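Only one chain is included here, represented as structure tokens and corresponding to the form predicted alone.
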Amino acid sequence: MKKQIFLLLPLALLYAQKTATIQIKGMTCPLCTTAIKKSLKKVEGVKSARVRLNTKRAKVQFDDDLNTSILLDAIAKTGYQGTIISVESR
């Protein structure tokens, strides 16, 4: 049993992910959310991105080793300003 756990541990580390909640300033229409979502999904290590106009927030699921400043840079490239509200490990 112990051997099985040690064999699975590296796999669990490979799939370690985090979820960031990001407040985004300046969004006014559905096209804004689409542009931000596309930009975030282009970042290597991002697994999923959801952007909501009504809350002006994005939820981004990404690899554990990715720095959140890269996510903010991807948002800035679209002309909006993001602020990290929280980051949770999975």
Given for the second form:
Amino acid sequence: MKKQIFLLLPLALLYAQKTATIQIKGMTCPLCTTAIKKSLKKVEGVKSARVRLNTKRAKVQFDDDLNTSILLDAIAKTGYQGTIISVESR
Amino acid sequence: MIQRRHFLKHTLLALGGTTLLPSMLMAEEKTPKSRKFKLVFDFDLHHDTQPFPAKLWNPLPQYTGYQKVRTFVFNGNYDRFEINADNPYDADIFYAQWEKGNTPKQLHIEMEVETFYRSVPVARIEKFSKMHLPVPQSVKRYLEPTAHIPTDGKIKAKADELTQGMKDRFEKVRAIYNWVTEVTFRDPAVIGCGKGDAGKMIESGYFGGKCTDISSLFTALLRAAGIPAREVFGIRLGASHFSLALGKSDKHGFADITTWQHCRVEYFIPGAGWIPSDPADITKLELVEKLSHSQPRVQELKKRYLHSWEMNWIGFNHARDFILSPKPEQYPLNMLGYPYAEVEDEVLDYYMPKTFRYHITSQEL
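Could the form predicted together with the partner chain be given as well, to go with the form predicted alone?
Complete assembly follows, chain above in first position.
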């Protein structure tokens, strides 16, 4: 029984995550993507972040209880402006 | 297997040298003054996570009338490499790739280069400018905008204002050059050479920047005025004969040039060809030597850099807002004056050579 609980626990954690797609304004060079990615990854509760220059979008995986405005703040700290396009639960 | 790989690398190394041979055998121009330098790039790529894969694109000097690559050797522990110019600007690039692993990712590129003092006499430029010859088809692309070099909006309005009533191309160049060198200033707080976003600069009305910013503004205004123009990204190699502000070396002619990237400009006058110019170094001279724009020393350099370059510098390419080959994860690339590397989709900070881990040196020969 204990074993089953331990097996289910990681799954439950996985389902408690969300993925946000964020449009980023003002990003003009590849290095901008690194600055934004690093800033997003510093936020507690962010599991992964991918930033693309060609689409000017970021995909951020984060804990369910994290407010998306914190993600936008992290982007703003690097000098860029983000807009949430969508948030999906996993 | 190891032996075979070792053999292949050395064979390819030899082939790399061979590909440059026809160019090396070309007759030299009758240029009065030349300088020779040994230029060395060393990479030992670093990333916080281990193991990691890496891809590196390093700009190489363009082989042209005012600079020659005399010898070229390289070695490293890369898994794949290629030398290509497969991009819209024919920018020469050394590409190296390492598979995911814990082993160091090292590359050493060494070359001997010869540079020739470059100046186009003003009388020649004026003569051809008065002829109003058509712009050749091959040069027309340098009238077009890019993401960082807009030719409309406030750039167009400023170019029109500065060249109002002028028909002669060189007269227009002078007017724009005078304005750019007077209004811009070197802002030491700008990272690296600056992003070179001419549109942002004119929109903001803040004209502080570094060489790519100032060169891009000059280029954008020239294009908007109908004068083909382009930035030339490169690196300072050693001592300037005009000012230590524009390049220096130790008493043996050696210089650590890791952070000496420098962007210049060329504009095109049909008949006279591409003319070298360097508005950004006027502002650097002013800042470093604490001179005002009107002082004779600044005016002297300004006069020279309308139509010449001191060649203690070597040019890589004039590529802007383009896609490298092989295609990186992040694109388009703003410019390639610095080494560019990716660890998966993450770009290594080329403004931080100590964390990126590259080192560039020059020895005057």
